[in-house]
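Coming up is one lone chain in structure tokens, specifically the form predicted alone.
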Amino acid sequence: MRLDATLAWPFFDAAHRSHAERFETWLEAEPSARFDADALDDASVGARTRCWARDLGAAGWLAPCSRLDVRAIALSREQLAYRSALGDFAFAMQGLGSGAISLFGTAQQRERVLPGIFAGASVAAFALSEERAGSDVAALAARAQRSGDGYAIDGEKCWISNAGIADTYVLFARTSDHPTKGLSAFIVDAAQSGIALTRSIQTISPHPLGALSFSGVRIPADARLGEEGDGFRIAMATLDVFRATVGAAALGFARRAFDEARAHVMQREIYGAKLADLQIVSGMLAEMATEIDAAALLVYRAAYAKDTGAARVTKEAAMAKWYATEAAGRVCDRAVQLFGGRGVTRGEIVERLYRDVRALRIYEGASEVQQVVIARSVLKEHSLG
């Protein structure tokens, strides 16, 4: 994978260019980073995820998550996704699962939890969604009731990445009935009594995903992040940081699909000529290349804005996430089409990319939700202007 053209853009400084180059060298040298190494069944995906977290942490590559360097996180996710959907997933969840603690934790909370996560010794998770509350965070039903000098947590969580393998959950639960101001965030040790994995969820691209039950889980008051009622704000601010990086992962998938398709059409012969010589194929390649560059510009604009002091990048992150994931889906679809029968055959890289990219249009806010966010932002700007 070559990022030379992207790294020449003014969004990056010398430190980011150095990070990308060094990470590329490590990925090329690490046997564990081979794309095909993650062609696993659901039974082994949890162990492989922990392995990725450990390897990334031990080599120091989780450091951008510790300092919330969004451009470095995005570059890392793009490079990982190019090779390994599971490697990108493990990296992203160490960042997202710890992000709320980095942003809102006390010094004691950060010192207690974060070193193990960034070293890859412990696995993090972001326990927000429920069966009836995905993108609509205000609909959360899990409750945290005051109990003595702490809280008792009861409820169900669903669609939780790293469910069952995480060591630490950042969990969002209701402390009052107000739709948004009634939510609070907590750091929950996975070893606490009363936490159970109720089911594993199998997906078209294997990831450790599942549903959790919390029954009378007792935690101390100092496990709360921020004040009671801060949960909605904490969740949205955390997603503000990481949402654009979902677009970066989509870029990685799209670039790999484009490279595979380009190599294929340049050597595949049809009707006595190279497939690449057909005008319709040239048009498809042009569309793919343009969509990749457009997505990259949106992703790294949002990352740059956040890194350089913007208080909120809600609109920019939503644009990046929405456009990049939708564009990557189209790029991967075209790559499958160009491969013909091989494109839908298990074991082909483009077939796996087609499955890998699909979930990105749903998690951390579905595409339709991103459109609502963007529309509300531009309408608000108009009313103020």
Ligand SMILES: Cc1cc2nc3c(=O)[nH]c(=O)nc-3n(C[C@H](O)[C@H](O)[C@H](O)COP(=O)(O)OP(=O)(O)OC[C@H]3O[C@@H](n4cnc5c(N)ncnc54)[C@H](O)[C@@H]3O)c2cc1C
Second form
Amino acid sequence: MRLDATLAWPFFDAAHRSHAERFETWLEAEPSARFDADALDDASVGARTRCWARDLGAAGWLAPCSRLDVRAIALSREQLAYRSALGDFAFAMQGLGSGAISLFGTAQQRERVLPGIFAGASVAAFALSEERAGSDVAALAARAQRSGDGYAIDGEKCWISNAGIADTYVLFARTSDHPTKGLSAFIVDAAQSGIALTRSIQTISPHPLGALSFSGVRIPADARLGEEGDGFRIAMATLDVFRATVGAAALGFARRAFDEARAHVMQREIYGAKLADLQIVSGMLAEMATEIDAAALLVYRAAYAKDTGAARVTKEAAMAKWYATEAAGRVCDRAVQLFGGRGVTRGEIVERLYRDVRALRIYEGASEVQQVVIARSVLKEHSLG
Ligand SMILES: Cc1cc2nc3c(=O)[nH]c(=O)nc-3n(C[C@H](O)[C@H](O)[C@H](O)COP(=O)(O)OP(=O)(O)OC[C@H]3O[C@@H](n4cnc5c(N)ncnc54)[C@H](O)[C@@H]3O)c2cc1C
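Next up, the form predicted in complex with the named molecule. The previous block was the form predicted alone.
Shown next: the complete complex, the earlier chain at its head.
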């Protein structure tokens, strides 16, 4: 992957450049089997995810997640997604699953849980969604009832990445009936009795995903993050940090699809010339390249704003996630088209990218939710004058 052009942008400092270059060297030295392994089977996806988390942690590559360095997280996700959807996913979940603890945990909570996650020895998960509460977080029904000197948790969670393989869940549950101010966040040890994986969910791209049930799961009071009622704020602030980095992963998929398509059209013979010589094809390449750059600018603008002290980057992150994931979908689709029949053949890289990129327009806020967020923000800016 050619990083030099992006790294020359003013969003990055010398430490980011050095980090990205060293990470690239590490990735290039990895055996290609690690990346190819993503392609086909779902059966061992959990074990592979744990393996990615362990190796990234052991080599120190999860450090950007511990510092919440959004530019370094974004660059890492872009680099990983270029090669492996599962590698990107394992990296992202160690960040998202620990983010609420990094942001809102007490010193004791952070010391207890975070070192294992950043060393890759312990796998993290973020358990917010439920069957009837995805985009509509306020509809969340799982409950945390005061019980003795702690809480008892009951409820179901659905679409949880790393369900069943995680060691630690940051779990959101209701402590009162207020739609948003009634939510609280808890650190839950996966070994606790009463937690069961009720269903593994197979998706179009290998991803350890499942539904969980919590039945009378007892946790101590000091497992709560922040105060009772802070859960919605904690979830939104955590997503605020990581949302733009979903756009970065999309960017990695799009760059790979572009590189594959460009190489293909330059060598594919057609009508006695090269595919790249057809004007409509060069127009497609121009669109792909421009959309990739536009997405990158939005992603790194949001990451830069967060890193340089903006309290909230809700609008910028929503723009980055929405535009980059939608654009990457279009880029991967065009790449498939340019490969013709090969493009839809199992085992082709562009076929895999076409599947890998799809879920990004849904999770951590569907595209339409991002549009609502952006519109709300620009309307508010207008009313403030
Ligand atoms: C691969 C994958 C991994 C995931 N990992 C996690 C995880 O680790 N932790 C976790 O808590 N959750 C996770 N999720 C859940 C994910 O966040 C939800 O799927 C997502 O928020 C959408 O919720 P939903 O599926 O219930 O769809 P719904 O909320 O029912 O939405 C369906 C569709 O309705 C439209 N829509 C929704 N709201 C609006 C609106 N306001 N205006 C216009 N249209 C709208 C959108 O097109 C949306 O896609 C994951 C999902 C996937 C697919």
